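Only one chain is included here, represented as structure tokens and corresponding to the form predicted on its own.
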Amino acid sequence: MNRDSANMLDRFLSHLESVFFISLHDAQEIISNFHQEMRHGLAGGESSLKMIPSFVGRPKGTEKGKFLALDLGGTNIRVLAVELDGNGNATLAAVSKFVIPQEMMSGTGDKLFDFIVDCIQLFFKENNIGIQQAYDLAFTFSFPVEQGSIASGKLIGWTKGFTAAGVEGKDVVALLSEALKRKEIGFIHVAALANDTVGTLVAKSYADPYCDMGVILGTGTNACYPEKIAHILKCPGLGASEEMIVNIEWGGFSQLKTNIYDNVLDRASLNVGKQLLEKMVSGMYLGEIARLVIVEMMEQGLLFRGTSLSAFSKGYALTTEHLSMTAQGSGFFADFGLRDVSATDRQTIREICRIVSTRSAKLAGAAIAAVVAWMDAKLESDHTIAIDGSLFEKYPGFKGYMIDILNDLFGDRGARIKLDLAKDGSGIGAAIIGAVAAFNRRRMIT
């Protein structure tokens, strides 16, 4: 590469760093705005964060027994059997995985459920478990709901790249439930709805008292804390605990700076307009974003010269898990054709994938640290932040970019912020639920 070439080269790098920059003023703001979306949504007002009731507390960790848990996540179904010790320890007994096919997600939501049911039963195949007795069983949708109840809940719009028919609107737990019917598993009674954000809070709070926050970085990403009752205007009449988990609904976060490559993934997205904060944050958008700007590079001339674009003009074709591969040290190169990549061309990409990343895990950051700041103002207690997903676990660097700006925000206080991973906390924390929903239900029957 020439001098003018490299010179070009650095600009562009330089200019890229800028528009993808959080500045502390930046995560300030975010925090401005952030508590400012709270309070309308917990009113409910016009709001980007849709602040939803979950009818779930923590637990106390007393709960005991054996429960199912199902979780719909992004683009996996599991199916867990959880044994809870009453002493605050939780055994994930059994587990079983399976991938969503893209026409289960595109297509009815009868034929949806009904394969959700489906991998139900391979679960008890596949563990050997016996059918002779009944069994509750609590349901992880990770999917914006309004819940009426702990055991029923309206779909208010697929997310994530689902847009299965006839579900929207429609209480999941009855179509569900109409589902098992459908297959004749009468055993089964759908005991509780929870988001994984409340399961993955539940679930660390089971054995840590100072667990008051969780949060999903992964496909997608969303975050629930504990919300006083008397603040939730919007619900009057909740009963009478003192608090209440609330799910934020954080991915539809609107009140952001975008840059150029955020608008163009925007205005080709399912839902324009929609899940700003997700789109600029989870894995099912970061490699999009690293593409779109390969593309532009690779136009002008400056990465992979005399290269076709064809390798990367199909969108989502480069992956969050290709650029944690180049933050590991491998390369991606295979994956599209290329051989012979240059020593700059790899330094260029790695620098695409860091810049991206970096904006990612200090948003998210910044959001965390804004809920913080809503239940404790001046910071004077300790917070663990239980967090599931594949980004925060698996994503070189991507914890460490998260503690740097809340060490921004917050200076020696932030040592009081506890960022734990809290792996298949969404699937046992429906189990805890599941387990705390069939106690009162069995309470109130005798």
The other form holds:
Amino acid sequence: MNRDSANMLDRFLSHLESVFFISLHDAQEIISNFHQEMRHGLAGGESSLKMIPSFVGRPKGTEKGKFLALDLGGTNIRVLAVELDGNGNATLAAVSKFVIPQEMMSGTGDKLFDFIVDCIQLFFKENNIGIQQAYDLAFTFSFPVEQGSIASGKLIGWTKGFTAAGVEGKDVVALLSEALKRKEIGFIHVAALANDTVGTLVAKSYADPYCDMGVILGTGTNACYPEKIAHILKCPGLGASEEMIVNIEWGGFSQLKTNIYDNVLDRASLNVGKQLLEKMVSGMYLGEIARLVIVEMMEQGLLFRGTSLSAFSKGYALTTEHLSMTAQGSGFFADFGLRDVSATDRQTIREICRIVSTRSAKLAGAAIAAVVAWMDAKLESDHTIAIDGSLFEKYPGFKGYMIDILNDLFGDRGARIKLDLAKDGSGIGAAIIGAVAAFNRRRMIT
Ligand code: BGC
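Shown: the form predicted on its own; wanted: the form predicted in complex with ligand BGC:
Up next: the whole complex, starting with the chain shown before.
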């Protein structure tokens, strides 16, 4: 590479760094805008944060029994049997995982729910579970749902690439129950509906009383926290308990400085103008942001010179797993038919991945800071943040960048915030919610 090209490359990379940079001032601004949106959302005003009451509080740790959970996330369906010992211990007794085929995400709702029920049946077969009793099932549905009760809720709008027809605006528990009926499965009763963030918070707080936030950093992103019922002004009469977990739906947060790559991604997405924070943070989109940068650099002759653009021309061809591989030191080049990649190109790719993923981690850290500061402005208590999702679990350095921004924002007090992996939290948590719902139902019957 000659000197002029090297200078152009340097200039491009420093420009890239600056358009993706989150300064301390940006993070502080995010916190104050977040609080404003939370306030409006809780009051029922216009807000990019939906602030949805979940009809569940934090568990006591004494819930007991064996429960079924169904977890419909971004890319997989998991069916789980969870045993709760009543002493804060939850054990996975059986679990089966199924990939959701693309045609189920974009077909009809009936097809999707029939497929879900097929997965439940396969779970019973794979794990040799005999059907000698009726089962209460808790349904983790990882999409924005306006809940009407602990076991009902209407899908507000699909996210994460789902478009299945005939589901938006409908009660997803009713749709699941109808599919169970269609397949003549009478021994399963859907007892509870929960967002995955709520499941994650409930799972961790079953044993950890300091846990007061559930966060997902995976295909999509979102968070929940326990709010005082008196503060949920838009829903008077939510009951006698003091607090209820609120699903923030923070993926929709929109008071953000987007750059040209974010705007191009958004315009080509299935939900234009929606889920802006999710599109800058979550695993579904980071690969695509990096791909847009790579394509621009190739067009300007700054990367993979002499190579045809076609390998990178397909939307979403580059995934967050590819970025993660690069961060681990191995390249994704073979997947794109690239051989003999120069040391400069390898280094440039590493830089792009670092820049895109660092912004994601810092935005996630700033959003966590906003919610913690909302609950405890002076950070007087300890806070465990239960986090599930592959970005947090697997992306090298991701957690470190989140901690950096928390420390920048809170100084020494930042150490009071513990970011803890809650593996499989959403499914286990749903089972605990199912236990509470089943207990309340029995109490109402007797
Ligand atoms: C959904 C949330 C969900 C999050 C993480 C988002 O796309 O809107 O409900 O919690 O993904 O799975």
